[in-house]
Structures are given as C-alpha cells and as structure tokens.
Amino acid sequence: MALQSSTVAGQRPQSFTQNWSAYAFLAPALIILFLSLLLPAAGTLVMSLTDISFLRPTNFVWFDNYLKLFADGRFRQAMGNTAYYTVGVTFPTMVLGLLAAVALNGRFRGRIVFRTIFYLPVLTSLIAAAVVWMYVYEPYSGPINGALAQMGLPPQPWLQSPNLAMTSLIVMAIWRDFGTAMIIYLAGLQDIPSDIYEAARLDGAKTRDIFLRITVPMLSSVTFYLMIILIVQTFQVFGAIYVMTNGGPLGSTETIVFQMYQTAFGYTEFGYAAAMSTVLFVAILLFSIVGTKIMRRGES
C-alpha cells in the first residue's frame, strides 16, 4: 500500500493532451455548471453595482447598495428572523429525525409503514401543505384553538400575532422536514456494524449510554452532512411565507430571500435585490466552506 501511495505521489502530472479524453467527458458537467451557477452569479454580482431599474436609465453606483444595505433596518431585521427560522428548524428537526430513526431501525412489523407515514410530508407539495396548515392555525375553526377551547385555554392567533407567526411557521417545517432527516439517519445507521452493539450489550451497557457512546458518535459525520443541509436549506425558506403570511404580521416573517423578492418585483429595485442576493450568496457558502472542514477534520 506504501509502495502503491509513493509511485502515485511520485507520477509527474499528465499534459492536457494526455487526459484530453477526460476533459471530453467533464465537458457537459462544467458548461452546465457555468451558464447555471457560474454566470448567474457573476450577473447578479454586476447588477448589485448599478441601480438598475425599469423606472429610469442604468446606472454604476458600486458599493453603495451594500452601505445601503447594511444601513436598512428592515434587512437587519430580516436577517434576524433568517437566523431565528434557521436555528429554530434545524435543531429540533434533527433530534427528531434522529429519534425517529432510531426507533425504526429495528426489526419489527409494520415499520415500512411507519417509516412511509413520516417520510409523507416530504413527498407534499409545499403549497398544499401551506394551505393545510392555514387551516390548522385558523383562529376561529383550527383544530388546535379547538383544542385548547376543550382544555378551557383561550384562542391564540397562530399567524396573525407578531410573537406567534414565525414560531407557527418552524413548527410547519419542522413537520415537513424531519422525514427527510429521519431517512439520512437510517442509512446512517445501516452502516454501523451489529457486532459493535452486541458487545456492548455483552459488557453490560445500557440502552441510554449505547446510543450516547455508540450511536451519536458514529454518526457524526452524517449529523455535520445533514445540518449542513438543513441550514442551505432553511436560509432559503421563500415559499410557506409567501403562502401563509406574506411576510407579516409587521415584518415578523420577512425572510432575506423574501425581501429579496419584494424589492425585486414589488418596487423593481434589482440592483438593490441583487445585493442581498450576493450577501446571501456568500453567507452560504462561507458557511459551506467552514462546515466542510470541520466535518473532514471530525472525520480523520
């Protein structure tokens, strides 16, 4: 194996005549990469320089979109509900999907069945779901004011209240979202060999410290892919706040992407939209990059 690594490492790198076949092969994978990732964000990146417009002539501003930017109340504030929606659906959806998961791995009857029921809610489409839950949040008819009227509690208005409507929104996505959590854990979990459980159980080791001392730590890395995910994800949340509250009561919903699309197409500022599009871009991939490294370091 030394002797294999060291003939590799010690091979002089091979021309682009060589490997021109290669290249050949990769051809399709980058021309779609550029003109779908590539050039769209060097696009935006220009527009975020001009003040560009339908209601007057294009202009260069430069950075001043971005001092704007920074200076603008509103986008803070949307940057606060980003963080709050983000931390709020990304942790309890994967300590439930980790449950989950651990509870169906086992070998007994009607766990297809189980599994299906919680993987649903991912396979819904968004809109129908947002449309669903409207009906479980209505204040007057819902089902969940019904019940606490059963318990004598009174009526809460679950999207119309500034300090209500964002939580309601997490307790959606988290519904919608665990299954796909629960089933990365699963194929997390088929990859964990049996006989390490059996000697546990063999040493005597109970099932709370089984899955702290064994399960947790072996799927760490999955734990780092999935919050990872889960976070891309979540910074992007647009559609059940379009649906389900549009971005009110008073702003307490009003995501980046959100504000990115009323300033777009509800007051045609696209230079200023474009700018926190880029914000937004480079957030997400600096925290790519940052969670990529930790997940390799944890890894080795």
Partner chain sequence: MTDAAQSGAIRAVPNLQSADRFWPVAERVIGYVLLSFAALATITPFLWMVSTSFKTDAETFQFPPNFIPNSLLWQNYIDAIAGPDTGRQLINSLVYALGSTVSNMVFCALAGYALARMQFKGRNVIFALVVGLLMVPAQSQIVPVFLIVQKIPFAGGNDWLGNGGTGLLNTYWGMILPTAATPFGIFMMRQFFSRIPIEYEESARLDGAKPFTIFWRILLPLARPAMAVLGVLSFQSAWNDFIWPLILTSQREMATLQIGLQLLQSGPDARWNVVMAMATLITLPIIIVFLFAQRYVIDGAVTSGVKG
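Computed from a prediction, not measured in an experiment: that's the story for all the values here. Numbering follows the first chain given and starts at 1. For clarity, a rigid core is taken as the largest C-alpha set superposing within 1.5 Å between two forms. First, how it differs from the form predicted in complex with its partner chain.
- Core-superposed comparison between these two forms: the CA of Phe25 exceeds or equals a 2 Å shift.
- Core-superposed comparison between these two forms: the CA of Ser36 exceeds or equals a 2 Å shift.
Pass me the form predicted in complex with its partner chain as well; I've looked at the form predicted alone already.
Coming up is the bare chain, nothing alongside it.
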C-alpha cells in the first residue's frame, strides 16, 4: 500500500519508512555543513562580541571589537587594499574572459588547444603559481626584469615596492582567474540562439555592432553571476599574499583575511579576528544581495 502511494513524485509523504530514509541520506552531509559552516557562522557572530583569546578568561565586550576595528588605521588600510585588489582583479578578468570566450566560441582548428591553455592556470596549485610568479618577479634573476634589461629599461622591484606590490599580485590573479571567466562565458554564449546572429548579419550589421548590441546584452545575467563569484573569491584572498609578500612592504598588501589570520593565529586575539570575519561576511553578503537584485531586474 505504502509502495503504491509513493510511486508518484510530488505526492505528500505517506510512509514513515520513506521519511526516515530521506533523513538518513541527508544526515552525514547536514552534520558536516552544520559543523563547518552553520555553527561557525553563528560562532563568529558570538565570538565577535567577546574578547576570547588563549591568554585570559573570556568576557563579553559587546561592540567594543567593532568600535576598535573602525578606529584601527591598519584595518582601514586592509579594507582599502582588499577593495583595490577586488576591483583590480574582477573587471579585467571579466573583460579578458569575455574576449577569449567570444574568440573561442566559433569552430576553427586549434580552439581546444587554446581553451586548454587558457584554463591551465585555473588548475594550478595556488602555492605553485605563487612561487613561480615570485621567481618571475625576482628583481635580479627574474624574466620580467631580464626582458626590461634587454630593452634597455631599468629593473623594477615588483614585489618589494609599496607602490608596485599590490598591482603585481593583481596581474598574477588575473592570469589565474580569466580561464574561469572564459569557461562561464562560453557556456553563456552557447545559450544564445544562432538565428539572432544570422538575422543581424543578413541585415548587414557590423561585427562590432553585433558584439555590443547582441552578445553583450544577451550575456548580462552570466556577467552578473560571474561578477559575484569573482568578488566573493577575491575578497577572500590569502594564500598568494601569505607566500609572496606576507602583507608587506609597509602593509601595502595586507588584506582582510590576511589580517584576520594574523590576529587570530599570530596574536591569538580570536574575538577581534571574529569581528573582522563578520565585517568581511557582511560585505560579501551585501555584494551578493545587491548583485542578485540587479541580475533579477536585468532578466525581467
């Protein structure tokens, strides 16, 4: 009896067995999500209101951490650095990804090879990439300064200069990320019906007009999706900075997650670090919500 009633999907649950097995299927994943995301997210909020540390008994300090945070010049610098990095990486990555995707969308010889090459940096281990780029930026034996010397130009202290270090990190991040953008744009391009292009071409539209008036507008929802992914990801940059500059020189590459790591695991100020996490979380959430809103409006 119970079997028959459960054959049609969409019907209300009738048998205890089926309920029970669904929970059994879900349990392991939900326990892990609870321990690795839900409880930590709630924990961060609570911890940010305390002075929890290994150094002393914990007290509730309420909003002191947040007040301290916004008065903290170092944290303001980190926020500025993070914003600069995020904007500096996101937009060029999207433009390059779009150009690569449009170029590789047609059928021609070698496009698989090009796709694979452009996607290769996405796959590389971040630390391997960071170490290789440290060598590429090496002032005395690196290839960039080598090439500059060959052109008769003076060598530059790429990662050692407060003015150049963040930009150098941005260039590397664009190199690593634009393959992701390309793949996502390729998917978006495949969803555009080809008869729109054919009609435009028969009407004598120029390549540039087709690109700006058909391709770009038809990709707007993909563009917003990608923008949110990239912003969320670049906001959390850590590994490259830890390996390549350690926040220096003069704090010019210190970002929010880097400072959070140092505050928590360097100075064991977990409460203060949790307040940093919360600020970062809220910033990312705001971006996601605003982005989703704009995307919905664009679709309707």
